[in-house]
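What follows is one chain in structure tokens, specifically the form predicted alone.
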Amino acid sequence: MIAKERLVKIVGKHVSDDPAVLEEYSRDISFVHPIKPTYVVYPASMAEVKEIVKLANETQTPLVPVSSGPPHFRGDTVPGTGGAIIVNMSRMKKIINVDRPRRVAMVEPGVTFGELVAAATREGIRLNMPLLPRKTKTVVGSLLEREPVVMPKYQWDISDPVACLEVVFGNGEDFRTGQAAGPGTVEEQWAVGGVQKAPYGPGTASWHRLIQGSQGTIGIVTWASMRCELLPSLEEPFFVGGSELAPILDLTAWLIRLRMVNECFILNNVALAAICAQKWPKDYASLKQSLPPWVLFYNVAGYEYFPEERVKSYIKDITAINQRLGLDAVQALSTVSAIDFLRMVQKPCDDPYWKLRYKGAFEDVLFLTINDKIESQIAAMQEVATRAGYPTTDMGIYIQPIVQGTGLHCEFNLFYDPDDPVEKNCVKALADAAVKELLARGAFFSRPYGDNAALILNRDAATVNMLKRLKNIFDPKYIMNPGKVCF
């Protein structure tokens, strides 16, 4: 165990063993077993992070890296074993670079979406964001978790929009991935016009893939760069509602295949009402009732040159596709305006976070799939929910096309009252049963959390064996977030 004085020598007064602070980090809004950490330490530089990792190796002390503020939902920030130290990166809040000509931004891990959105907007670029991140969510935290982004048109790889990373591995060595690896330092690259935008390398390996999705079990990221997009000068958003999912999926595929739209995703009436309702529970219930079962949202954008002509041309072509599929695009559904909704999804979620508004807690079941399988997977999820006694009319569904529309992120939001043990146990049992059923239906769980991680990963012994071999290289003493993923 590390003495507090040794941590104080590294970060000064920025060490806490306050019981209230430790209690906060011992649990989250998930079903992961609570374990209290020993300290929470707040480094302010990569050098301090290296010293903390070196000390942890010396004393065999587990480290749990955290960048986003509370509330947390997935169990990955709760210690997996006793005696752990939370490495809170929130003091590292520098926006290092925002470059419009190269459409790239670089930030430290404590920078939130709200902070970077404002800085990027001033420069005339924008982020490819996930859907309504909470206000305390950091950009780096989201990038490392491979959270799906709402503009699949600009996503060329599952790791996008990640570009380069600086990381301190569990063995104490610092490393830069992709273009940032060299030659020269980042500052020397800047001096000759270099920009840290290409994620691949050094060499032929894509080292950022090892770090993404690892839940802090490989190392601690101290900055990340990401690809950005130009800020449109004109935008026309639309809703398309329907009682059947199939034609909406068909329309979505055409919109992305022909690269006609920016933001593009599907919500069921439960999720859309949970996002847009103003007063609870009255507005939520009436809004949900007035919305169609499925809603596609998309946004047509024009840029610096001939924006009106571009938008008008796309709308004309999209109208023809809608007519062929028997669908209608509108700029308002019930009391929800498409332009207001667009402004909402282009920034972080207002408090309270939308998934907490209905009952105070939730559990997400999320996976990757393809168009041909998703309808049968939704039907299977509804069957499992019915058997578990969970009302399907309370289940939110979010479908996000990914990587140029070649796949789909599907997410079921299971809302529950955390103070109702019967409801809480029902959702936990449902989530566990759903994972098993969906695996059998071809769902790919690329981001497994909590107890289900072992169930999912152990289906592929070769992958687990390779991950453990890499773990032995980059974190040989297993100090980085032990108990998570397959470690």
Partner chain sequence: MAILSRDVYKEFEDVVGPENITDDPALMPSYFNTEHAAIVLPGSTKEVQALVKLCNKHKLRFRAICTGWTGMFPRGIVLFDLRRMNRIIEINEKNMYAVVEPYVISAELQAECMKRGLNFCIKGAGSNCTALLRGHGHMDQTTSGDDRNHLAIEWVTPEGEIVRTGSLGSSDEWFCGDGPGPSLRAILTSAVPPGVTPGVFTKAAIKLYHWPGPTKFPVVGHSPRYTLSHIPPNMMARYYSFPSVEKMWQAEIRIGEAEIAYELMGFNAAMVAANITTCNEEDEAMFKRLSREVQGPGFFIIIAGNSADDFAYKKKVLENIVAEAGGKSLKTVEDPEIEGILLCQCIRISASIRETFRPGGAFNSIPIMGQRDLTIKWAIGAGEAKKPLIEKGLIVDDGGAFFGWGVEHGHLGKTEIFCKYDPSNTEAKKAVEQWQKEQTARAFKERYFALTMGDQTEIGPALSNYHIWWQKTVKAIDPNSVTTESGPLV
Contents of the next structure:
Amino acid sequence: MIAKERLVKIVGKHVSDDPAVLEEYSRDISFVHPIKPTYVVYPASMAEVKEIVKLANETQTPLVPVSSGPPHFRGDTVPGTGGAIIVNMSRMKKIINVDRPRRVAMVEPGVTFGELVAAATREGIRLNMPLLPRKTKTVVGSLLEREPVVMPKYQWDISDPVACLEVVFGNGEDFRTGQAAGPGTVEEQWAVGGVQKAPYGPGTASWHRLIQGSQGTIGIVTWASMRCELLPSLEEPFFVGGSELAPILDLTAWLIRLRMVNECFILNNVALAAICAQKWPKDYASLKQSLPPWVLFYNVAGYEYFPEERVKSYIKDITAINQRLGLDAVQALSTVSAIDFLRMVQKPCDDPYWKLRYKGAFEDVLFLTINDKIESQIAAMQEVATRAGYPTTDMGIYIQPIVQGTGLHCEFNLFYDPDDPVEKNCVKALADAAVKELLARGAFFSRPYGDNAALILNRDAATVNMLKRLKNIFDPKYIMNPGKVCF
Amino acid sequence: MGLEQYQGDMNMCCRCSCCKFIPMQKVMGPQFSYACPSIAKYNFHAYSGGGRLNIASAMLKNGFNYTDKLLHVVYNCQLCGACQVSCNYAMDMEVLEPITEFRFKCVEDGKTSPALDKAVARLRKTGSMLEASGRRGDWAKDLNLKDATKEKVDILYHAGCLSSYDKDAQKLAKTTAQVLQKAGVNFGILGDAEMCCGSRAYQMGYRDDFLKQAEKYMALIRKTGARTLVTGCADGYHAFKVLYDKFNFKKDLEVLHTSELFARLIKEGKLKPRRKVNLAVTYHDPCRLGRLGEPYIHWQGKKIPGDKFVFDPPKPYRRGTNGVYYPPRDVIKSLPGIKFTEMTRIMEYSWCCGAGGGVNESNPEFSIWAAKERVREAIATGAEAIVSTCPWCEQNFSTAIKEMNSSLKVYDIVELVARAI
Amino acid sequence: MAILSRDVYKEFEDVVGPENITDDPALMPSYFNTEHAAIVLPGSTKEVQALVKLCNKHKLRFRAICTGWTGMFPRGIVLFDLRRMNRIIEINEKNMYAVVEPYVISAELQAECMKRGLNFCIKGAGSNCTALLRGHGHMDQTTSGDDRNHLAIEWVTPEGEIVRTGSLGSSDEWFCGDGPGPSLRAILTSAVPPGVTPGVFTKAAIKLYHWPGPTKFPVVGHSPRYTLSHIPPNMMARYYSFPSVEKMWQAEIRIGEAEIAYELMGFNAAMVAANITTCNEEDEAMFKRLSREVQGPGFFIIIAGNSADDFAYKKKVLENIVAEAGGKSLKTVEDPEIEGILLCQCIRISASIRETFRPGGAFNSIPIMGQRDLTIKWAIGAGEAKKPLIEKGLIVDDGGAFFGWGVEHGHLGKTEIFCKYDPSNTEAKKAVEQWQKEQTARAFKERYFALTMGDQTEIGPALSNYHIWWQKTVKAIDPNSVTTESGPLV
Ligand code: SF4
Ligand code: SF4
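Mind sharing the form predicted in complex with its partner chain? What's above is the form predicted alone.
Up next: the whole complex, starting with the chain shown before.
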């Protein structure tokens, strides 16, 4: 174990071995086995991060990078082995740059969505956000997890909206990806009018792709830049409800293909009610009752030039598609108005986080899939849930089209009472069974979290073999978050 | 002269591979996108138009290194000219000329194909490309046609080797003569005196044999006093109209393909297709009537020094723009009851029937392979029959169809016209 | 002299069959004038795999090509010509991707896509090149470019393992190339082609995009003057010139932000002239004419509406933006015949053959991807630096022009600048090389960008030492060093 002084030498007083703090980092809301870290350090700069990583290499000490505040849900920030140090990035909170003309922003890892959304709005731009991140969620944390974003139209590549990253690799060397790599420092680039926007390179590789999705196993990111979109000058959001998913998926595919909508995703009545209910539990139950089983939400927007005309022409075209599919777009469903909902999803979630409101805990089963398969996968999930004794009427479903319509993120929210061991065990067993069943039905678990990661990665030995070779280059001593993904 | 004169053109090849395909805006999918039978079948880049230029250019520089594989490349090319058209959509350079010159060079150097040697030996001996059984004019025996060597005629009909000697193809000559009779055309034939035009010897690489043949034949033609020569053979058409012009034999002889003459006669009301020909057909452009059938333009000039490949006066390239595409189509479309559909590869970017370049003699399997590819394309249009305007095409398609057990029919355009009048 | 012993040759021959292998020196000139150990024509992933394993066994280096337009090849390698791997495996309309083998050319895939109202990024190398190519093209505004269009990839590694990335390896679906966990697309940005990642891409899925145009263009006429019988509905092509680069950029960025351009290509007049003419002589005359017509730098733009209203809206916005920037439409391009030719050239051909190779001279180019306003700033200087060469008559007079375009509605971009010259003029060649050296050095020194093609020991350290990471990566995936290092291929 590293002596505390050595860490103090790097970060001063910003190191903790307070048992209560360590306890807090030893577990999260997921079913991952708790392991206590030995310290939590709070570096304030890339230089300090580098020192920490070097020290960890010398002493073969596992490092677990964390940027978001609690509660954590996926087990990726719980140490996979004993003796780990949590590297808490929350002190690195600078919004480094927000550039309207180049539509780009750059932040340190401790910056939350709430903070960046406010800063970006002031400049007239916005982020392509995940759906209602919790208040404490950091932007960088979300970007690195490849979380789906709510405006698939602007997600050209699954790595979007990431632009460039600064990272300290597991071997202690620092690196900047994409345009940020050089020539020159970031400041020197700014001086000639450069920003850190182009994601590819340097060279042939697209290094950011290796860092995203790695759950902190490759290195520690010390800032990230991201592409931003313009703030619309006019927005008209709609709901389309229905009892059948197929026509709604069809409509969604066309809306995205024709790039007519910004925010666009599908929720089932459970998830929508959980997000929108004001008074618990009364409102929730009645809202859930009154909503159609499936709800598509989309937002038609106009920008600088003749926004009314643009919105009008899109709505006309969309109405034609709706009519063909026998669907109806409305501005309110039950007590939920589309415009209120839009304002809600353009910001992080108010406390408490919506997935915690119903029962205090949840487990997500999330994967990627395609239009051709999703319905049978949902049916299979419902079957597995029924078999496990979990009421399907309690299961939230969120379908987020990704990458301009080339795929779908599908997420089942299994709410449970953490203090009820029966319920908790039921959900754990259900989640495990669901992963197995869904894998068999072609679900792609691109973000393998927790205990099921091994099951998921076992299906693709060739990829794992190749990933391990890369891991050996960037983190040869395996100090970065060991036990996660396939490392 | 010879290959050397094309060194500049060959150096221009940027290896873009366009010559493998039909012009890009005509590509309608992965099916029927290839223009060159040779690369489509043999796959090595060497078999493409560009590959041939790369090799010829390198050998000019480094010496000729003949290997079996190289000769396989050289002789497995229909000299169909599709590469020239596709290349010349964007490039200003000769493609087919150097390919042809390379073959001449092989023959000059004694690097020949035995099968082609045999065919040319036959030509030298019998004056025909085909094994002669009987006399050349036998096909016309009962038709009571004018003998152009004895009577003055407006139009001289050249039947060609295949239509003269081949039992199946003779019907084309006969039918043509009958149609012309019905239209009241003042025409004659040369009968036993008719000669081989030399075109196929040229394609096979035997330029001197061609030149000899052309000189002899042209003297005879001139003696008849006919101002116009008509032929139903695309190879012959190309020889008389293009090659004889290129080598200064043609002078002011008007050369027409039967389809051109028919189109003219129909337009003038001298041929009246009245009877219904209930048939769904598609049309195959023979290379030497279509893209290679465009008029020859004599040009002399020189490259303007500088960074551009420009000439003074501007050099006319044979890009296939002015081939004979519409007369056969006009004739077909004038036939009552015909349902006409085009294939994917037509006109200047038509796919070769496989018989050209002597390939039907040197490598019948490849020749028929190419024909089968065309038959498949014809079938894909939903047609019951593929119509062509050259006996060599017809012969190749017939063989292909038989081997494929297909029910597709093959007709020469004259057969359909005869049915309609 | 054969490089391979007959026994080894036989082993390769057993994989592909005697008709699909050669080491005949007479055929080598058609493969870049290099003496290759053998040329092989694999027909399947399995065959590629077997060939790669043989290369490892015999410590032979290999490289694969598609149509093989360009490339540098060391002597003695086994060259895989992927000509026989030319199938479209799948076009998934609803999920907007296509899966192809390496020798499917873009023209083939595009034609199939258009039948379904879809399109994809046709790279600037042309629709005569493989659809799998990584790169930029005319339609980048709407179809993106660079490394951003690949989804799942089937990759035969330099050791002969088959890696199927993303959803393909886990669930046999092609829609995603990333994960589980970190994405192998990080390193799989360009195996064959264009050939920088060691190994061979044997199949890949690429993103498709909506195509608002006709299922096929109404092409009429004969080569080389193909025209359109009519301009397809809700579609328009124009060329606008502007009083200054700044004004042009202003219009370009606003067009990007308004999301109205189907294509925006910052061609200079010389490139427009080359594209719409059928031979060099005509090109020269047209260039003179267009040079008189333009008022300054400009771009070519296509707008296409999903409906009549959408088209009318886009057209109105375009006209506003152009007017605000003082832009002027080129009358020549308003002629529907020329407009049609350009629509076809830019959407279906996309090849630069007429503008680059037809003239017959050489050209040296500096291409830069990334932040468009920054690279324009640099390119103005690089264009100025061309002027003395033009005055001395060493290079073609194009007014010092450069070209470029926005990508993803202006989020990213590409800028490029050429010097065309007579390769036999050694003075010109030297001057152009000097210009190229100076201008890339200036870009590097002044922190605009760095071209990664130059001396790695100088460039690498200025770019986060990426070269060292890349060398380590190559070593890790190609431990026997059976792949060759060389530049990209198309
Ligand atoms: S011959 Fe013409 S089309 Fe063929 S590769 Fe050469 S330049 Fe391209
Ligand atoms: S002439 Fe025909 S067969 Fe010969 S290379 Fe050209 S296209 Fe191919």
